[in-house]
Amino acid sequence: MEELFMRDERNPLITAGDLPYQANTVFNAGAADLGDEVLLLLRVESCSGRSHLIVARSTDGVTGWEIEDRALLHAKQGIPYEVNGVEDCRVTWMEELDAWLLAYTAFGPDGPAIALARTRDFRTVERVGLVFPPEDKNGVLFPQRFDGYYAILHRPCGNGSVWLAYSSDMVHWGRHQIVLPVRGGPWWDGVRVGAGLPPIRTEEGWLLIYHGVKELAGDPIYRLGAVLVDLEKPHRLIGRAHRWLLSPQKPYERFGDAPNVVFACGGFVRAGELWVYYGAADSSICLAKARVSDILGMIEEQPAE
């Protein structure tokens, strides 16, 4: 099947062999467009099996990556909810705070949970704290408030759907609602779904790129899809593409620590084109691009039922 996203011919962009120290693998990077350079916040799995987050920079967002040799965020003594590592960071610029907010999975003894941190320079970081207790994953912040409230997407692990919650202070969260339900049955996103990169504002609504999971012969396959939610009420789903936008087809996506996986945490829009940095088979960082107008056209043709 012809897919909407076009892979960069230089994929994979970053593998464990590119790191300045020994590690098992690198994948699932958050992304920030800083104008004169692209910054990725890589998930690196060490040889202990735990993960940490490390900064990589490139002037063109594709080649010449300069990868730091010290983690920006890692399991810290005295923080029990991170004792088993930090994973899968989404990076959101919050204009009113003049800071980047990091929503990440904190892995403690009771399982994965969602935590927040903030940074202005990606050299120092301040933890905001735990948002949702275990088990919960795929935390993604919207870049603005709605009627004075911050909004975050997340997926409780006992539920296959994406939820949304609101908060006035980023500490106390409520008004929980399902915004993207899992479809069930034979659908490509029938087992579970999870939010991907931070929401992208368009005239039609907030564009969300998400991952969907289907079981094939007992093994999961992860693909990327797209939905639209309301500009003023982001808990309201207004459109959903019926087919996926990107699926594991290349050898580097089909073979690795987690076969048949494309998983996006970071991306941004440049000149109407959406750049998506995704983890391939939990073993490398890759890049794919698509026109935002083409993605919206697919959703408009196949609105939510």
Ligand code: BMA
Contents of the next structure:
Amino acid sequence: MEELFMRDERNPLITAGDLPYQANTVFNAGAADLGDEVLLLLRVESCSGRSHLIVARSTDGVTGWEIEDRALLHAKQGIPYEVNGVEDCRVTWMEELDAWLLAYTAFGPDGPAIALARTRDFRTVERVGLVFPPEDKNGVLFPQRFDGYYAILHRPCGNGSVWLAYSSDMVHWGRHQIVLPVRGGPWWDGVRVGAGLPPIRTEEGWLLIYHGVKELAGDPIYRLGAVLVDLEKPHRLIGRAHRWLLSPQKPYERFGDAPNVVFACGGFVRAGELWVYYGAADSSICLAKARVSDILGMIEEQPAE
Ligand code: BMA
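Show the form predicted in complex with the named molecule, please, the one above being the form predicted on its own.
Every chain and every other molecule in the complex is listed next, the one we just looked at coming first.
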């Protein structure tokens, strides 16, 4: 099937064999466009089964990755809510704080939860703390405040929908509401949805790239889709593409530790083109690109069927 996103022909860009130490897999990276280089915050699953976050840098965002040999965040730092590791980090540039905010899955004794941290240089991090208790995943911060309030997307494990909450200090969160409901039935995003990339500001609204899950005879398929939410009131959904934008098709997306998965945490816009770094089959990191205007066109379009 023809899809909007074009995969980089050099995919997969990073696999466990590229790491400077032994590990099981690498996938679901957060991304930061630093201008003269691309920085990825890789999720590496070690041979203990737990994950940590490690920095990789490349001048063209595709080749020549320099991967650090010490994790930026890992379970061994003795934080109780992270004893089972840290996963799936989303990296949001927060202009007013002059800092990168990290929203990630902190795996504690009671399951996955959402924690925040901040960094200026990706060498040291300051933890904000646990903001949503287990079970919760897919925390993604908006890059600005709305009427003085920070906004975060997250998916409490339960009903499968994406929720939005506001906070004046990033610690206490409230005004909870569903922003992106799970679609139900046979839809490609019928069982669960979760926010992916940090929200992208467009003239028409905030563009959110999310993952949707369909379950077939017990085997989930993870695909990527797009919605628009209101520029001033981001809890208001204003458009939703009915078809997915990227689905597992290539062998590296079909086979791996979790087959049939494309899962995105990081990306940015360069010259009107959205670069999406996605985890393939929970086993590698890949890149796909699409024009933002084409994605917006797809959100407006109603399905023929
Ligand atoms: C989700 C998350 C992701 C993972 C995906 C597919 O629930 O845990 O980290 O990539 O499942 O296994």
